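Next up is one chain by itself, shown in structure tokens, the form predicted alone.
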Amino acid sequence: MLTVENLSVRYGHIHAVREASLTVEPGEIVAILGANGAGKSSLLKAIVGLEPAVDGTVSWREQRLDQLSAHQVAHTGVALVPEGRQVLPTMSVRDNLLLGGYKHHAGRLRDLLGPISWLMRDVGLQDRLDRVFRLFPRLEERQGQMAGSLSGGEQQMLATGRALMASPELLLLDEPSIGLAPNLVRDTMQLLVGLRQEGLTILLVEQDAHAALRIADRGYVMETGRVVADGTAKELLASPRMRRAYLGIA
């Protein structure tokens, strides 16, 4: 489904990703693990076109994503939930969600930001919005509230819901647990399991290796921009190197 081959990303003289390769099969949850600065986020950004790759290829359903711009990638069925959520703080929860469904809207961007009574007659859009509200009832309760006034956990819900409004087949998440209380981390991971059961394929970047491997089918470990290990979640959880370096277990 997704194939990354020998991908490299540079920021000036900094080699952030070095010849990284991975695959994601339909219906899988695949985790990318590693310490801060290992190159995980740069790899995700290169996959979705937010950072140019200096070498290597990214293929999605036999289409070369590395030859597309970020907005073109967004039309291929791939959606990113970025690190730090990056919600639009001075816009309402509902408007943030509507912007996530922009690829389904044939008009202009400013049409989405004006009066939306006519837009809500779009059955497909309303269905997607209803689905997000079923997943995140708190967002429905706060749909008129400014996104910047939400808690960290609520903003993570909003960022995830915004990505789901694009009806992706492949969902990429960059550190969704960062800054969340343990109970919210559990809720986030269980949400991903539920989405996978609905047929969504998930590529998850996460520093909380234990939380990620509890729900993942497979994982890749990155160090200094390189993929240094991979295997099933069970294999990585049992690996002495992983247990010492990433799970905090002697």
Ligand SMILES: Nc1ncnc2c1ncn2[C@@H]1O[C@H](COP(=O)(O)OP(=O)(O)OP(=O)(O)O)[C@@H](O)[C@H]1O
The other form holds:
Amino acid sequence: MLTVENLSVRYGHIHAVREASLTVEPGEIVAILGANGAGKSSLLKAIVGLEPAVDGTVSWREQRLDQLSAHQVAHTGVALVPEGRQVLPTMSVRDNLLLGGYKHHAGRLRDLLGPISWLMRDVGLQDRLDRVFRLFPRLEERQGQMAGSLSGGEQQMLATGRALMASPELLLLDEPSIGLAPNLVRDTMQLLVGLRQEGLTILLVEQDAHAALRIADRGYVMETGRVVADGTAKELLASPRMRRAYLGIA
Amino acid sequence: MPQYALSDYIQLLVSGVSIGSIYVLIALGFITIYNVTGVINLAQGEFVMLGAMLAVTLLGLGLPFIPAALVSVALVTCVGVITHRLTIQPARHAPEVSLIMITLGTAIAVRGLGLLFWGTIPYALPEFTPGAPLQIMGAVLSRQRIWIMGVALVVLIILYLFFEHTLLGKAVRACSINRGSAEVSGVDSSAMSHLSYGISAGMSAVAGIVIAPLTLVTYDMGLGLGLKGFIAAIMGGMVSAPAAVAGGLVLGVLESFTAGLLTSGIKDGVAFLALFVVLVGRTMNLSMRRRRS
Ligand SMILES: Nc1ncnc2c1ncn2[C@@H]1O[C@H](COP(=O)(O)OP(=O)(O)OP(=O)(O)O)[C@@H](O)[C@H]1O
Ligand SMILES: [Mg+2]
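The structure above corresponds to the form predicted alone; please give the structure of the form predicted together with the named molecule next.
Following is the full complex, with the preceding chain placed first.
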């Protein structure tokens, strides 16, 4: 279980997240909704250790994450699909995926310093790659291509595939559907449902509240850094206040 | 107007390429650190000096040449890592200018310590394989120059294999492209910064050891060599390794031809002239692009 308690994030005098609390139970899909600048991305960054929390705690399976740096968090089974994809544009699709699974090799000198061609024979690595290619056949076709030359949608697939290469148990996604055509948004949401069936726990930040709440069990609504509402997906969808103010659906 | 034979040109070219290889090694040190940590390390030349000095000292202690050279490179690699740990890492959130000032301070401190330990007298390192110069197409080449080019080539190949064909090398590159996303995948980016400092210090030590038999070793030899390496790195745009290789070789050859065909007095001026031309070219290129867009 992921537990965030009274988490605060600041950038200088900007108070991006104010005493936010939330929980995600194993096997749940939880959505975080809110307008631009509400602090959703800052919250995710603080959970994975990319931004320091000035206050509050984050724990994941009896482990405190808030004292760890980002690469240590990766080793606890948490992966992030960051806002804006953040793929490595001047490296190949395959290299992006390999690096996504870096944590499996981090302590092994042979893996780190041996030729990549040896590493590719690693059975675990092959399994992880196969799984990602099964989810995103497009990535297999484009393996050798520079990530920067992929289309926006393909880069999103790569960003998700890279996070999956870490074989995470908790997957955080920051607006994975932004800029995608409606059918791709549906595909993305279907993909998350499939991943949950495989046992992943998912925390999803989305602008497209409607799409997110259709697959989520529960949701939280953020406004200027605070969590101002929470409930089951049904409750949030039904609440007239939510519908008007935050979800952008009349 | 004196007459030059083809062999004279070949001779100048090869001397230029061999001294240029030294600049290449130092320039690659600059860009390795710059790409991964964003720091322009003005202490790069001091690593060159330390490499040569430690080799001289270890030889003096009775070590055979090869172990002395290897131990020296290993020690300087550690010095690089420690330098990063003690001077850069604690200040990594400081503005770029502050970081440059820190590296300048480190350079002055290391040079000062060098003066304290080794004094102002120049030391000599023997040629790797002493012997009569080789004759190639009429040009006369000292054996050490062949060693310089050979060693530089080997270092380049190792560097290429590391960065292109190992996971660790790719992880270092990932940090230079996008630190945050590398960290999220489990790459310890501060370890990669340490590594980049180590690699680049070690490379500079190699440069110091291979050039020492041609130039003598002094506590302040890092100043000039570091500056030339820096200029080569800038000529190559500060980020691209192949461009830095080209920059270093062009600079070496330009110097060699100026010294050989005109006068050796203005040899050092050539480097600054090249720097000037590159910087002006850059600026014009930039402003032209800005006007177009
Ligand atoms: N690196 C930063 N430096 C300074 N301020 C920042 C930084 N990142 C975010 N902020 C500010 O913090 C606040 C929250 O930003 P955040 O990116 O977390 O919002 P968000 O909910 O993800 O918005 P969006 O939906 O547009 O992605 C905003 O006011 C933003 O301007
Ligand atoms: Mg955001």
